[in-house]
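The form predicted on its own is given below as one chain in structure tokens.
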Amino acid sequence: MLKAGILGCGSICQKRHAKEIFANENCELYGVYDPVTERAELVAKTYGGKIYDSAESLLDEKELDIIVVATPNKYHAQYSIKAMENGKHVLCEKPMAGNLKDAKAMIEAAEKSGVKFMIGQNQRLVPAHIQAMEIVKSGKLGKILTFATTFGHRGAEGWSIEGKSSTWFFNKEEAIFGAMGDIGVHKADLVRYILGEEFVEAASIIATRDKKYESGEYIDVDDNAVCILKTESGVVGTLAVSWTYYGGEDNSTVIRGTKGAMKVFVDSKNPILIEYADNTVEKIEAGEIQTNEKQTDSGVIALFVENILKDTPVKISGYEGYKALEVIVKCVESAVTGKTMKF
């Protein structure tokens, strides 16, 4: 039985992880942390585990296998290192870090420590993006030219333990990134996971349209993002995000190619619909995606633990997530230059 250990109590730990090692018949939630007792207090007391005083009493513990790092983002990386220095398997929230020098780090540390490291892209395991993947290598739509995908709804407040404006994804410096960080990582990841290619060239424009913060002031990261990307094969595309989609939550993607577009997401009653060029319509039944207010198994810590039992490798690895991560960085550089940025 593996034991693992969280820090951060906050909605991702209390949504998804502690319910999914509760859940997971191969691992116990051993131990928990939090700044703000009563959330530690709350995740122990209803999914078990002991209450630590520090982070670093946490990352000491001796009888702990695995390490969740669910803190606010500024603190990936510190957290993520000092846990596979000391032997644990780390699986890191995204972004996993707040540039491309500690994800390297980290990188490097899971490889000298020989541990397991993933990070919590949880849209790869989307069964609908599952087939989207299959379905694009299998020729289907042709060559493919171009893409849109889309993730967007209220705001971080929303989902956030915190709530309002209070909450540490409008503090640039604990959460680095805005919007682009939170849930442009998702898409930017899941993109590169339907085509199987990497990203060379991005242009962007950010901004802070709405949020603000009680004083009425605008929040000072973004809340709004339009990004153009060119992958290495020259398939250009847009990758958008939000947090004002205030009619509801869009996250759907739309890849075209020469033989047809396949639109993932779009239409509520079909979650793969293939438009091909002949005019024939293909319904993919495919199951729904997780939302805010819909939470479902992510499958995220069934297949930690899995690559940890049977000592295969992580799917979703470090360096999966330093080449989500970089695109963001990639795309907030174009945005503050105004020039388009290289890989």
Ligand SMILES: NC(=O)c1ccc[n+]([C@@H]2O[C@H](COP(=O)([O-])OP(=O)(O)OC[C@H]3O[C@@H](n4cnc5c(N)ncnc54)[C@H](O)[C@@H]3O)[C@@H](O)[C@H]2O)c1
Second form
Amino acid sequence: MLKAGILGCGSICQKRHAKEIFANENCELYGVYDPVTERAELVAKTYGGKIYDSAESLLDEKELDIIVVATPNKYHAQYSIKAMENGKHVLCEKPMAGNLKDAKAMIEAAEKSGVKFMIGQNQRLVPAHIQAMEIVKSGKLGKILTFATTFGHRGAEGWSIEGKSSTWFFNKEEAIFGAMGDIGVHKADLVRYILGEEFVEAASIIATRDKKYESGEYIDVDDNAVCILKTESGVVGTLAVSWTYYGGEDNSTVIRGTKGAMKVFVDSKNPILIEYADNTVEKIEAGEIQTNEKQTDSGVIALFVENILKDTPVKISGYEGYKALEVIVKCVESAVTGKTMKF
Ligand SMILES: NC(=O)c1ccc[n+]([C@@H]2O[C@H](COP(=O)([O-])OP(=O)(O)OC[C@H]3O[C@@H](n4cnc5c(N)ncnc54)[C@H](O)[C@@H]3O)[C@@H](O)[C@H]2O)c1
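Please move on to the form predicted together with the ligand, as the form predicted on its own is already shown.
Below is the whole assembly, all chains and molecules, this chain first.
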């Protein structure tokens, strides 16, 4: 039985990681830490495990096989590296780090210690997204020309356990990025996964349109971003993210090729819809996607536990995290400089 410890007992811990560890027959929750003790107490009471009084004491616990880093983004790199140096397998939430240098150091720490290292970019585990990747690979859509991917909801303050405008998601020091890093990184990873190729160019406009602190001032990270991306084979497309979609969530991806368009999570009744160039339509059963309100098993813990027990390569590795983060970093650089960035 693998023993897992979780750093950070907020929403992602409570809604997914602790729950999914509890449900996994090969893993148990051994320990938790959160600076807000009541959150650690709630998780330990519900799913088991001891409460630690500091991150360091949990990271140094000899009994632990796995550390899940589910803290604000600022701490991802330092906690993950320390855990890997201590010989623990690490599941780190996205975005894996606040910059590419730290992300590289995390990958190196995993290689040096020989542990498994996974990033919580779970969109590629959604069954419809796996099917979308297979459809592109099959050639059904012809040569892929363009894409449009979107992730928008009503804002991180509605999700974070800290709620309202006091959430760390709105504090640049702890979050490093705004909506772009929070949800854009999911879509950067997803499109790389579906198309099976890397991005090589990015241009972006990033804005803070609506979110404010209680003082009435705008938050110091972006709440909206629109990016134009190009892949190595020349596919061009847009990636739009928003924390201000008050009229309903949008988690859609459209891939267009010479033979037709595949619409994923565009039509609520048909998870995948292919509209062919000859005007025929194919509807593919593929299951729903999680929304902030509607949580289902993400598959992240089950996959990580399996990778560890079977000693198989990690599917959402540090490298995958790095390549998704690179897109975000280049988009931020483009927004700041007003230039198109090459990778
Ligand atoms: N994969 C996904 O779909 C997904 C979804 C949501 C959040 N996330 C990521 O998960 C991470 C946590 O987000 P969340 O939604 O749970 O936020 P949250 O605000 O709900 O919870 C964060 C928790 O971390 C605690 N914390 C703060 N500093 C800490 C420290 N130094 N050590 C340990 N704990 C600390 C806070 O007290 C809080 O309880 C973030 O990196 C976020 O981007 C991923």
